[in-house]
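Below sits a lone chain in structure tokens, taken as the form predicted on its own.
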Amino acid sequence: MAKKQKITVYRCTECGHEEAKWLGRCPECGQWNTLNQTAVAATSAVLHGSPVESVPLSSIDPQEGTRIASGIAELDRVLGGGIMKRSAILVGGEPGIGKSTLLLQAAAASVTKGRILYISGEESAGQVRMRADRLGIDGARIELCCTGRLADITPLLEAVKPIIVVVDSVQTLHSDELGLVPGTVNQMKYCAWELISWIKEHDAALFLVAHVTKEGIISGPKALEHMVDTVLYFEQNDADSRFLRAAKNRFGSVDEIGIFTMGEKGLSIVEDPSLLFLVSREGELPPGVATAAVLEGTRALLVELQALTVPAKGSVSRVFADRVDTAKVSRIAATLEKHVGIRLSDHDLYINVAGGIRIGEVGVDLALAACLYSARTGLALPARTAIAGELSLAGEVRPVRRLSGRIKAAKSLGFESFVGPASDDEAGTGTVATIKQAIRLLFS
């Protein structure tokens, strides 16, 4: 890392604006005599003038951009493959997810040879290892840090060099130069500046983990989801499943999903996540019940949706739905009444999902369909049958993605018949054009 000075900067107390002079009204934010004179670091080219240099692209070594193994088959899988080598991951979550849990095992884990500095400022060095030692971890490759404090950590990195830095939470740090106090926008910024700063030096990678407020977003600014390279969001329902989801990946899909159950030896990955979505039952399905094969990511997975219609208690009638998008249902419900003639817009309309998963994937469009009649009219679909397909305005039932697995994962799971889209790779399927064959087929 270059050797740092200081100089002084004029810095807004409200919105973090810098200028090299000091001036009346922040050009940044409009406010007035908000700059104050701050002393912070500057690298020597910054203090010097020195250029920055080109190479040509074709004699950058490919090693550079490989990826670390996190040891965990689904945070690679979300991660797209792995911890890319230079990357900020930002990691959010309600408190008590299993954050620093996922981590923690993750660091332990991991495929590589170097060392691991886990940075905690919420926990002492004790608490930390007794969370190791109730998950079975061999801290041997992990170095521990128990510190908020950005002028202890730096030298820190310095002297341990490790390949895979966790700092839990970035809440927690704070410069010197920006006052006491941590987590305010400022100290937030400065400090993941600096480390993603000197990460991306020395080829290692970086964990923020990072609360979340009471609307499920990261707390703090926005701009710190622009600084990493992905933002990763830990979801629970109501059980003890977790759900990881990818909402920015600069190395990867944001498509994929990674599946977890709690329990007293932390965070296990599940090996056949449709059985945690799919409720068993003898005999006939009751009215209101589909099986909807969805696609996360490269994964088909089969999904209980569940569908209840009462007569709306108000002149406007209401949809409930917290696992889909309130939107979807009102826009199925309104092509069901359209094209199939059935009266949905005086009800109220309530949509769960069994297992809590979130879905957002336009393949579950037939299925909803299919389960908002059944809920409606009172008639049960047919038992072991998967449905999927894209609905639009006009009636159509639309292809989609990777069909042939949609129908494979039904089929491993004794699904015995498939309703669908036209679809070349698999024969007997039971393929539909429309949202009327679609209904007459599964209803007759």
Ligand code: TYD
The other form holds:
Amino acid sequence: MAKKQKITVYRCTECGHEEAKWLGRCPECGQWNTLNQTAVAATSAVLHGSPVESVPLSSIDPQEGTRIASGIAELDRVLGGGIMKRSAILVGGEPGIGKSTLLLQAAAASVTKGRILYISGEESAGQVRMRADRLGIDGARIELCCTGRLADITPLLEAVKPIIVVVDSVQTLHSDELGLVPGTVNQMKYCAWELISWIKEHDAALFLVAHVTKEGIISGPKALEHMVDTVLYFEQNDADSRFLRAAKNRFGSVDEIGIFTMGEKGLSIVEDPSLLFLVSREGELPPGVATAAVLEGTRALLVELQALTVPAKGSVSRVFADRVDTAKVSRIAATLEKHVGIRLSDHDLYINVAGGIRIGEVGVDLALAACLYSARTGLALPARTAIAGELSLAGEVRPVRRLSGRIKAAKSLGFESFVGPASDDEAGTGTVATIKQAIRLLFS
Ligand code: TYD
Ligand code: MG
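The structure above corresponds to the form predicted on its own; please give the structure of the form predicted in complex with this ligand next.
Next comes the full complex, and the chain you just saw is listed first.
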């Protein structure tokens, strides 16, 4: 007797018809979006021809899913060390942010002998070529096809056998089986699924470009997030820079950011990103300004924080901060009030971060306290001083991750002193144990 095992099929809720793969339309009864994933006990041979087999974990080659360097260090960093083979990567961002530019540059620079297939449903071949010329890409390795029609793409994949596939954009994908309107959630899901299945079987990697509108409500591409391995978002920063962030990464951390600037010849990486987040000034600092040494992923950045405190207009004081969590600002203001004795609860508090980067890291606490104190008292902080440290509600300065990395980054940018928690490996820094000590040291 054949062995029974659980397998997954897609069963139509209308007529009970079963398919091995998800389809947007039931081929039996013609209803749309009625196929649901169901686990059934069956001899898998019935559906797949041959039974699915398991293998001992120890027998699997760990090199099986190796990475391809994209040739763009910031992209590799965000991906967790390069483009993982057999992975699908969704790259979202507003129109005009530079998604096509980034992927064309990555396609050209990627370190692989394999072929690269660039499928553009948005631009004509001539337009893509013009962009390539502008970027100085000769494009001999890149196969280009301008279509969004799945039925055209699948034979092409078989013919080209690419190692990297770029689809620009998912919104232009459509399959005749699901009607002719591209961009519907069903179309995108169905087509993306077909492409993902192909790359998984053929040891390739897939980039799916997705346009995301300003509102950020990406009902379409959002529906693809669970299907792909990695989701990257490309966003415009205040300055002329762009950040690439991972919102999901099956093969790496989501803490890393890639920092780029868009120039005449495409995107370039920023050698010293701290320079984007610092304001160059001659002489003394104005009150309310502090420099924090924070971590973004594994990278230490120096970032200028600016605070302004004004007597509250209403009976309730408010916090205005869109780059730092407002609850954090309130907590630090309360800690200052309690442990240092300055009154902030009757003031409105404004916090800004130069260069527009959003900071969620705990190590920013002490610098935030210093700039609030400085703004409230009108006393300026000493110039060329960087600050790091987490604050407890009891007013203690808590250790932070990778303090020595932060100190090194500060030194390399010409900061002469560093105020932060004690660390084993770094002597000669302004070590403080409490917020009170820190304020005394900084403002004496
Ligand atoms: P693009 O990659 O087309 O954006 P997306 O694919 O996300 O819609 O980039 C568009 C913008 O970038 C456009 O405004 C022109 C600008 N750009 C440059 O400034 N320099 C360049 O070298 C290139 C190729 C584009
Ligand atoms: Mg584009």
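Residue numbers count along the first chain shown, from 1. Every value quoted in this text rests on a predicted model; they were computed, and no experiment measured them. Basically, rigid core = biggest C-alpha set you can superpose within 1.5 Å across the two forms.
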### Message
Using the rigid core as the reference frame, would you say residue 90 shifts its C-alpha by 2 Å or more between the two forms?
### Response
no
### Task
Answer yes if the Cα of residue 319 shifts by 2 angstroms or more between the two forms on a rigid-core superposition, and no otherwise.
yes
### Message
For a quick test of reading the superposition: does residue 189 move by 2 Å or more at the CA between the two forms, rigid core aligned?
### Response
no
